[in-house]
Amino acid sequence: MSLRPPFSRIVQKLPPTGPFVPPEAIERKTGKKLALRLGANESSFGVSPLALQAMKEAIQHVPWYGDAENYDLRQALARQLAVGMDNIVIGSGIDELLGLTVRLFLNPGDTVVTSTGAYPTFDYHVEGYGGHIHYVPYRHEKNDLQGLAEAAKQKKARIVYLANPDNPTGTIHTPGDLKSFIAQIPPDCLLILDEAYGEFAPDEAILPMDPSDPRVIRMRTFSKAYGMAGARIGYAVSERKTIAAFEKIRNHFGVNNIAQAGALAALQDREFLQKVVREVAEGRREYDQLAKDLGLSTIPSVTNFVTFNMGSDESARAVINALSERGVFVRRPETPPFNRYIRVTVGTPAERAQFSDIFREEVHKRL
């Protein structure tokens, strides 16, 4: 007689593991402290010192539940947006939110399509709750809209997912790219529109908000631009009963008072988020310069990370077990055809020069 209660059949045939393997574990496996941190796009750049501030004094408040309404920073978003409040749900980050909303539109067994080697803690969440997904190839190193909307209706998705600017490549389409991407998606499927990193892109190359479209949702975060991705706070826009229908299965206390606290005051601190947006372009021209002078190529990127072009699987491969000996850390994709790339976050002058060093020792080893 079994003593162990049985795990859900959805649960059984899932693998072991997570989407990623965090820095720290790298760590803990090699006993040594990584001397650059340039893998998992987190902000080199520290926090705006008004929302650090802020948090210093609601660190106070720790004994307190976070608003379960978010309202203040709900109000605050709704101002910036131009949309209501009732367009807007927070989370602890675009990873929650990415569940959320998988468990809101899908029910086991449906389909949902991507791209292939896209972000994949989307996908965590779709093998979780028991869903379909069909991958949609890359073209010429950006998402392909057309293929993804051709696939959607083919194979009557539920969901699209879709990431602009794009993770893992930094490219991002126009917004006339995408209102005729979304014309084409099925009436019945759910766009999401991940822009975790639409602060770095061009104000004109952002979509404008229109939250009236109950087939979208869009998801931002401050994990990025705002330097923030240990508060793990982010939001999503869409049309009322989108947002009204997160109320019936949300953490509700799960954004804790620190977070909304020092997101709120980021949203004050525009000139620190320019300065940021500024420094992260002028690395990103840096980390391009440094591609030619090794005889190697970049993806043009609007993110705060550059993806480097090795030329094959088994030379990215070598050096990114070079760096990682050296503690570096940066990540490698593991799909094709981005598994002969390197991705780089852009760090502050003296980890990009520290980096360029070890990169150029390393591959000049190889050549």
Contents of the next structure:
There are 2 protein chains.
Amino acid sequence: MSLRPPFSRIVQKLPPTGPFVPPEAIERKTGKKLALRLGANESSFGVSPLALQAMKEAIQHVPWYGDAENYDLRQALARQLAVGMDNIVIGSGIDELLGLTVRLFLNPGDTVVTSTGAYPTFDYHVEGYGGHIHYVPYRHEKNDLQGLAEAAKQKKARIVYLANPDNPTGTIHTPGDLKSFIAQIPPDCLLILDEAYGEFAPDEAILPMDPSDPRVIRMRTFSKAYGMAGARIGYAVSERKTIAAFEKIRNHFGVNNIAQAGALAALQDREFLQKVVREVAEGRREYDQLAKDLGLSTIPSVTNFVTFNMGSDESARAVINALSERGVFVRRPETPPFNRYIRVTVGTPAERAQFSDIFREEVHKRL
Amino acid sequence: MSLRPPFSRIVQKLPPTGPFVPPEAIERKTGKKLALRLGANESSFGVSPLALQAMKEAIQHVPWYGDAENYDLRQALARQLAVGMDNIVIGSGIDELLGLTVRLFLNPGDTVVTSTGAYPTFDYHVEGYGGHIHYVPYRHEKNDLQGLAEAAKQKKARIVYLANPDNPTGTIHTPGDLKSFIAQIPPDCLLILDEAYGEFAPDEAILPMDPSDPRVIRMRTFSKAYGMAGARIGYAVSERKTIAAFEKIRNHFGVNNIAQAGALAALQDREFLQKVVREVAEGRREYDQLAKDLGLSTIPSVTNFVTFNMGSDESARAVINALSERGVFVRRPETPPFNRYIRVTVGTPAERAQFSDIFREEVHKRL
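With the form predicted alone in hand, show me what the form predicted together with a further copy of the same chain looks like.
To see the whole picture, the full complex is given below, headed by that same chain.
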């Protein structure tokens, strides 16, 4: 090998791959367009017409950098969440905000705690900054709050990650459970509460905001219920000194101006959001019924996806391979015990009908 | 202070602020809309109609994540640059790519070399990852290649940063000069060649690509000549093992889908790009003449901005304050010797006429 600049010590130890294979890569590999794209929990229910209009208009300003302070959006969010503007930071999606948060709090060699089989992108960032991950198994298809809190204590964790509502199970813990959980986490350990799917759950199921607590950072996104995954925009809410620290490391001019305009408009359209949430709930019921018809069970979900229990790793693999052959993109998580599950995004009624037909056929053939 | 999770050791030492005040923050502070926005080297010449159309269409797909592999854009760039697809990584602007590059190559405590008063965002990232910055003064209003190479050797630098064409001077070094420069840099030191303004320079003034050299990484953007600063999309070109390393740490789903579509279309419209480049050249000549009329000098620029020498720090400060009072947003770099300069983006003919009127008045009043 010729002489080359050496990579940093952390990078030298990292594995070569990222967290997910994108659906476009599947299409390129098979040479066929996907028939159904229900594997990334993207919204099948589109974007608010207000957001659509705002984005079209924002294209005219694309020669200008977007506002680095994301002022208007932070102001609107602050009003809606009844917190201060200085309690909010905008990023290009939760993925970016997770990376920044890990960087803010983790020294190389420090430990974080998360559930076995939870969000791979969080793990990716932790490894990327030289951290250690301690995994706590799920318990009865839910995050084990007791186990996570105990591990945080024992391992002297710097960060605990919890998705609530959860992915890939779709389950949720009550605000009461979360309050006890937070009380049990050591005060020098940060809780990242990933609420990417929060809008799909009933308002009363969501922990009220407490922006005075520096031990909790809440993450939200416009990628799911708002239908703007491609725009790459999300936000984090925490105590103001934590939020101020993002200013020291974030990519200040990093958020696309069209995304900013779209998110601001989307936030005003409560009616559209509620309609999406209702339609998604109907789709979940349909998927539950489909499972029942096939003698399968699902995990009770409050999100825009439903996770089907296929009984065994082998069955799940056989069915997902068959679905994949027919151009249906859904996910089978790789980590046990979730490798016996298939996670399906709630599609439109037409997409669900198409999925139902194919799924019934393939399950009947195989199980 | 209540108990709180401690920030990482590096973050604890960082200053509270980011690299630039955005023009929107100036507007909020003064309560007045800017009359002229010529301070961020954004394009006044719009976007290719092909890109505009592609972005409008891409909005329809905003519920879907953009292609994490940025395949189509990388393919088109590879063809245009006559390099491999695996020599190219896409990011949400050069700013993000600079941060990733620093992270790939720098250990905390390592040293980088850059010119005094060069791009503050590079410095921001280096400090953000715990690096030390060794500054080499400009020489006759140009980057001092000899000085940079010597400093790289002496300081055992891991990275040298060079903007070519340069910002804030607008000057360029020839391919021949760059080749000698690269030959002088130690083989274990990476050269970041920031070519954000490369499209404005004549083709023959740009160093040919050599994607076999792991010691050089070239950075390009759609923010300047292509007029897509708000879209946040840029790319880096280097030897394929260096590019592969980005896969270990980059935000895979981080690039906005509308930006991807716009960039791909913009790349096809050579005619539009050439028109922008011609119009910008005309604007530079007009600014040079304006300076001459006022008894001032400019630095010979090949970019979309011209830097006026105001003679002294005090004069520059007085004039920029007066311009600012009248709603004219231009930049006075903070670092000596550039604090006696005012950097003005090339506007449209109408913007230039307006700038010329105000500038003449204020210079006559003060100098």
